[in-house]
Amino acid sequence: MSMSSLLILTLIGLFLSVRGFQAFQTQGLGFITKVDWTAGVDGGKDSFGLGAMIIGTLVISAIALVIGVPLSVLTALFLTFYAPERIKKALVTLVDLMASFPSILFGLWGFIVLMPMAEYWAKLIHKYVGWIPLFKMPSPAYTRSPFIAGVVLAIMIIPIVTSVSREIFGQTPLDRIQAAYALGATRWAMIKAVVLPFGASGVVGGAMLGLGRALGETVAVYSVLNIVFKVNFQVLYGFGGNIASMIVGKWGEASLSESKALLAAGFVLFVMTLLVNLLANFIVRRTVKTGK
């Protein structure tokens, strides 16, 4: 089964890598560090950078962690060590069904159900510290950014975090846990002092396998967000992007040689989301082997 996984996953870069070496080839290192996006017509010359679509799926991503992760280290927490037996099973059985969501399931929930709120949440955070450059707003544009984009990613990498910190956190030996309560602390000084020490290397492998998936989202992006080609740093304000919505809109017009870059591009997100996963799975492997 392994096997056959890693025989997939390489035919699949093989692919991307050999239909979009045109594109690296043409563009040079201007195709990773570009921002802008121009497809030759009539002749003209084509211009083809990633660059704002990396940004900007950096940018979404890491809002998703900054949400999801303490969401997920916290509901990890509780179900291990607070949630009663009878209600326990069913909480962990409904987190593992939300893992299982198709993501267009949450695109349609973040565009119809949370789009509205999560405008509303980014009113009151410009309110109160648009100060802050990262969530300042040169006019009022608040539908469809970055901020909403995370949200909604955050939600979809909660499950996953969730049952990677469990895993980790059930795994905290008991003669540890039985010295603190032995020596008179509460359950949540327990918790500080030896739970969170002993899986904090498996909550950063969580929330890298977390990042892979959100990385790589496509359908909930794209229904949350305006794709536009240029960096924006500032998350409230409506526009961004990233490489797999990017590729999404632009692919059904795509002339011969953009369908190639477009290649190159899902190229350049195979490679960063398997450098992640890799990571994430080394330390989560590591963590649970060795105890530490």
Given for the second form:
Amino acid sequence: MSMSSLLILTLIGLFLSVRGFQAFQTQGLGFITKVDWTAGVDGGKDSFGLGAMIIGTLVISAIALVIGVPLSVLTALFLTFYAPERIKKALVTLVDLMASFPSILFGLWGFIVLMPMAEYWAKLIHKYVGWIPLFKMPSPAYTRSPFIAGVVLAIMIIPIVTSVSREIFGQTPLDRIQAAYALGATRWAMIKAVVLPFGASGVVGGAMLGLGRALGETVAVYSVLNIVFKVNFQVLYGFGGNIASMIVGKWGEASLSESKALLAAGFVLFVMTLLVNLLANFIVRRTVKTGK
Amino acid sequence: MMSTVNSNNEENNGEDMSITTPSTSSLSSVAANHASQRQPGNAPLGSGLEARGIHAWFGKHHALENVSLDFAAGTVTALIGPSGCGKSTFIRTLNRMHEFIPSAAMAGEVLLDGKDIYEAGTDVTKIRLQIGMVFQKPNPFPSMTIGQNVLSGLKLAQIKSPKNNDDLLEECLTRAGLWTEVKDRLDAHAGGLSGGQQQRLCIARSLAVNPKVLLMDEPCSALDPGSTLRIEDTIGQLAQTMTIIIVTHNMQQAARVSDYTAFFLSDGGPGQMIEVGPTNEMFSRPKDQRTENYVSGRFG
Ligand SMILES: Nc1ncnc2c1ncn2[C@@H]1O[C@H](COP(=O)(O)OP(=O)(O)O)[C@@H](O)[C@H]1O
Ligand SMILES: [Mg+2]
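So the form predicted on its own is up there; where is the form predicted in complex with the partner chain?
Let us now look at the entire complex, which starts with that chain.
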């Protein structure tokens, strides 16, 4: 990290914590643990609890990881060990290009293309594993659910997770690969025995980088999710939210005290993202260096 | 980084110890003794391998030209020659490892029990189970324990051994001359072993899938002289039950372990097989002047 970006990060952190300080002061620890967010009307008492949106952020990001990481690993394996030389370059470029698409494109694509498909998958999931509390449906409201938001985020994080995994897989020591083949391994058996153990911690690092991106995503979530500021663990059910989308959604008509609380929410998100990214960088760098 | 440096040192030490200005006569006497110890009466197992008209290319570079060699069942054949003459390339055509290198191509036939391993529709993985390989640099799987390493071939090739795992483990490690050293730490990771032990572990790992032929590409060049001798012992034992083809740059090693020796040479063009014969004859009265020059240490 260069000095200037470090400085900017510090300034943002300072700005958010100073401006949001009042909210932390009046709400105390409840700012993080409480789950209701209501601005007091006409001098009434504010209750700003970020809990529901913290949970929402984690739930949506977890869905993104559960779907995105396996797809990324498979893509990276395909690019490294299966794709013919000729189409490999084109695919790598395509995946890298995806990383630079603005998130509104993912949001629109998610809304128009993905939503109908994901609705169908959601119904299937509900039909077969609906008895798991996570997949319960109080009423058939399948659209605009955390699940669909998670799928959009999964697609968004695939480029970064794929490119980190691909880099690690490409460094698998050739002598180990040859040892496996010389023992009569098929390509897939070789990958399981040699490449995945070698690349595992790199994939974890890549997943953390993806998580860093998923945590803070605003536009894409805002375009596909039915934003309601309540806890929702039933991921197929059509409402939810995350911290970033709440800040955007509430900012326009926030009172002075609420806008301070939103800045405090921004600070919480800032810290979460920073920690995840630092950890990710640490893991990726250690993996690349030691090659283990 | 560290390991590369170490292995280079070991390699140099190995050469210093072994190349004590080989004179033709001393080598041939070692070979002759060794050959007489071998008992032709013990019908050896394993399978014969026949290479016919092997050519190999790397892109446009013609690396190997028209090599034909017979490896009779249960014999040890040493491949010698200056570096870069195509020994590794040749040995890698014998179990179809050559084709992993992008741009690599080959021509010719390799007959295992009379059947061409390059025939269309051949299952390559089955071929590699029958023709095992030990590499120059020991390459155990670092994420696996010693025991898992030995049995890894069964898992990789998705086969079952007729023996139970414990028996197989003991048998393979014993045949590779490693059992007594590791029997109390089969669950330890393989990375903790010395270079020589790792190489014997790799031999044990090849044995577990019960190959008929074992290819060894300079298996001792990264090892100290003590480990080298232990592996040479092991080779002598293994030759009772399989066919062994070993590349070595150490002519005394060739003399000590092999029944037959083949001399490879490249005169700037593609590598060729110049001469093959019983090891003691190759070192005492080679037919080709170039072999004579090489074994008497005039070049290479
Ligand atoms: N992976 C490769 N790519 C291109 N050329 C190679 C490769 N491996 C070997 N060669 C070339 O093939 C020739 C024979 O090499 P090799 O079989 O390794 O010789 P040796 O084992 O006898 O030292 C050399 O000219 C070498 O440069
Ligand atoms: Mg070689």
